[in-house]
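A single chain, nothing else alongside it, follows as structure tokens in the form predicted on its own.
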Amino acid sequence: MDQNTKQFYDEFWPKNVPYYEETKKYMQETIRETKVNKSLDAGCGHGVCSVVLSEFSEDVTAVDISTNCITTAKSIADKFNRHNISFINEDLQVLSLPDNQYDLVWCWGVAMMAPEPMKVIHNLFRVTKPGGVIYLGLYLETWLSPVHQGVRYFCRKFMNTPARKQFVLNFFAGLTKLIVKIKGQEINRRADNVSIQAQVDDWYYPPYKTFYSIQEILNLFEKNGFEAEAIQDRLGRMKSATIFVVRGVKK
């Protein structure tokens, strides 16, 4: 198991759960069935996803590689009273889980911050049935990719004892709200997302971070068996920090 990510999101789901309402009104507007037997939720972290999946599929597998997330997630799962969802700490690189099981899977912002991320992408076609569906997204590559990735490791390198860190969360949230304040405009911030520290924390601080074209994982898809579409891009608060979603059907 992947200890360095582990570690990383014991301590950041648990702690930044995002709202529900605005997770739940995302995923609406974005999966396209209103009705599956088997749903994956890969990648499950705070649980709200898989609990949103568990209103219009007769079963959802949330699968994460952190303890605390599966038990911030079970603790989602009773509050909303969904007992439709099975739990299991599992790294997404080894998943065990059976070919061909799931009508729709989903992983969002999960797939890319693992050490090898392609072991990610094919474990869930592999489990995909033919005609069931993936949404997948992932960091869009730009030419300031480099910069976010020299950062990130300098943050990780140098800035990563509690009073650092804090230190630059609370820098790059005040520096937004000057910037957004010299420009007139608002915040900017996720509409689920908690605060501003939780969208840097999450930005800079995790062990591993891809991006990648749209074309290239269009291609992969395709490669692999499935008729595929980029059905959102640029969903992050700047251009050069984003994500894209792909959608793809196994033929």
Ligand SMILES: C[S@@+](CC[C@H](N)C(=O)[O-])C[C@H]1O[C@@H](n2cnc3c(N)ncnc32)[C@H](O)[C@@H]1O
Second form
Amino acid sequence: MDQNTKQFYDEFWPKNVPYYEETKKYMQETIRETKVNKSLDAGCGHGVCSVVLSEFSEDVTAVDISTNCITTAKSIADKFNRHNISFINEDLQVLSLPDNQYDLVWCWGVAMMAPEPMKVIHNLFRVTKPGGVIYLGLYLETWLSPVHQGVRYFCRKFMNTPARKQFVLNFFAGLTKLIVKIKGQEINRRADNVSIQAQVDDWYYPPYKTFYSIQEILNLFEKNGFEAEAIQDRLGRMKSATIFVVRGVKK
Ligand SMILES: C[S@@+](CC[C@H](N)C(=O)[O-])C[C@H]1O[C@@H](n2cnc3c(N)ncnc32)[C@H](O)[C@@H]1O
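Please give the other form, namely the form predicted in complex with the ligand, since only the form predicted on its own has been shown so far.
Let us now look at the entire complex, which starts with that chain.
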């Protein structure tokens, strides 16, 4: 099991649970299916997405590597009175679920956090039913990606004590506020209200990150028996970040 990512998200999601209404709005804009039998929330984190999936799925399986995330996700399911979600604490790189099970797989902002993202993605391909659909959100590779990786390396290596990390989070939050003020723009924060500091944390401190081009992910889907299309490019849930979403249907 990837202990580094587990530790990071054990700390992160329990204190940054996003707003249900905004998360639901984003998922409704993204997901085309209105009723399915079995859904998988692969990398469920806080569990708010699992709750939304449970509203139009007969059964939801929510998987996460972080034990604290699973505890948080269970309490969110209880809060919303959802009883059709089962929780599994597993590493998606070595997922034990059987083949061809799920009508819908939601994996947003997860696979590229693993040391071996392709293992995660191939498990998603494997567990999807023929005719089933995957929504896969990944970081987009741009010319800034190597710069980002450099800053992330520096932050994790040299700015990782609690006091130093707080300094980095406040510094980037302050810088963002200053830049948008100078430009006269509105601050580009997540509508689901994860704070700017939390966004900086999730941007610079995760142990692993891989960036992809949309074309290489479309090719990967096609090569593995899916019909795929890119349905969002940076315009989704985190407007300032570089997530793109591919929707793939298993042939
Ligand atoms: C950025 S969060 C995304 C949470 C949620 N999917 C959402 O859209 O808000 C990434 C989540 O993936 C989980 N994760 C990362 N690598 C994983 C792995 N190899 N196996 C299972 N979960 C993983 C983390 O613990 C974390 O909860």
